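Take a look at this one chain, the form predicted on its own, written out in structure tokens.
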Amino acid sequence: MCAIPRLFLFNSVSIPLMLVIIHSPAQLQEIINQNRKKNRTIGFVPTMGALHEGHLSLVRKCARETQLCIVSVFVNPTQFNDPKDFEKYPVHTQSDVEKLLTTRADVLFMPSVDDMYPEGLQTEDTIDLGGLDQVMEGRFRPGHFQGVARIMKKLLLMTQPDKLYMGQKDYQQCAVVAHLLKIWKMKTKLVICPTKREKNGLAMSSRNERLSPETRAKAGVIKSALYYVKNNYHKLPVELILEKARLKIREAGFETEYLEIADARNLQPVDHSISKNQKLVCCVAVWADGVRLIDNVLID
């Protein structure tokens, strides 16, 4: 266990704070108890590293609303269905601390593979995620979802957080962990935060960093192509509204993995008619030179 000085400027006056970096579940456990003896609220970031300003806006949201800001940092091997994927995830640890050193973090907990699967990475138990491993995502990466049960089921454990705080841009991944709090009655309350873009209109993503500059630039055409079918999907059949999208995603020289409107509860694809008041979202995935990059938009 380790702890990092920064200062906090509060009402004028420098106040010196400490970020606490542990490695062992057992520290972590530690802390977490003499929290708890105080009555203070706990909040947890869940993060694979490789931090950008939409982590950052989470951490700082979880230090302004809860006592104990906790944010992970693990590369969960489980949640990757391709190993070439798992071994290109970019890990920048020293830029990671320095990053976290600008928010009010508390604790940065960095397990090891070992420390999180003592049991191996094999399992044969399969989570009941209620179909929504089935679509978008889970249809073009199987065994992702019951990768991101089994490592939420594992940190929330370990961190028993009052609010847990993730982004929108996974929204998909928001409403498997969603239906993970309610399966496993966990009075954890799951605080969605809105997706933070680049100028260009491009989600931020630890990925962005493998686009080439002019492919990033022009990859900000994801959300032109979502907010087409935003504005326009009560105009046009949905089957018409998507191909337009995808035509213009298709324009900019990427390739569309999938474009749905789905139904933002159960993630079940609208494929004709929408119900008047049914609460929508358009979700994409797009192959941009080689990087797969996610996206969404609700649709009101």
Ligand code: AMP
The other form holds:
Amino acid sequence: MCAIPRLFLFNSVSIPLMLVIIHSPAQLQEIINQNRKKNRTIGFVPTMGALHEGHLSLVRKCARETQLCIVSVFVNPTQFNDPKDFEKYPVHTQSDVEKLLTTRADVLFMPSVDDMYPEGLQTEDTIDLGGLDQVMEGRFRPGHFQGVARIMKKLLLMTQPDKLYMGQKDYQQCAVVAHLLKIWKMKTKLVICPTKREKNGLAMSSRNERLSPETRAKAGVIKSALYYVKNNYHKLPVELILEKARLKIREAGFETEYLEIADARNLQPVDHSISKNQKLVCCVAVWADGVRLIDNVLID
Ligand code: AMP
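Next block: the form predicted together with the ligand, after the form predicted on its own:
Shown next: the complete complex, the earlier chain at its head.
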């Protein structure tokens, strides 16, 4: 275990705070137990690292709203359906720690693969995801949400948080986790935080650093296409809107894997002729120079 002190300016008074960095689940358990005994509220922000402002916005909110803010950094191998994507996933431990030191996070949990999967990576077990893993991301990334569910089960059992902070950027993942909390009858409250964007509107993502500067600049088109759908949904025929949005993306030189409007609660396809009072979400996955980017927008 290692604790890094830093000074935090609060109401003009410098308060020394610690960021405790731990690797083993046993150490995490000890910290959780100590804090539970003191009746402290526990907040948890699971991440795969290569932290950016999107992640940090979750951490800051968690630290404001709970008394023990735990952040995990773990690149979960079982949620990568493409081994090359896993190999290329950025790892920036040093800068992750530096960035967390600018927040009021209390604990950074960085387990190894063996710590999280002592039983090995293969499993025959499947977790019931209520059909949420059959659509959109689930259709193009088979097994992805099973991997997400498997790691979330372990992390949630370890942390038993009062509040769990996740980003709307991964809308379908939030829906899957909300479903898991429900079927496991957990009291944890899921707090979904708004998507942080780069100046041109591109949703912040650890994968953005794999884009060339030119591609990154053009990738703002993804948000424009989503907002084109949102702003025209009640005005034009849906198929026409979706076609135009896909065209915008294609004209920027990118390939749309899917661009769909779904029911915002269960993510199932909607019958647009009767969807007037339904809460909807438009989700997109785009390939930009070999990098897969996702984003979404809610439609009122
Ligand atoms: P990841 O490290 O990509 O697994 O993301 C960890 C958490 O940060 C997830 O709950 C994501 O939805 C959230 N997150 C990632 N990017 C953003 C963003 N641009 N804005 C807000 N939250 C984000």
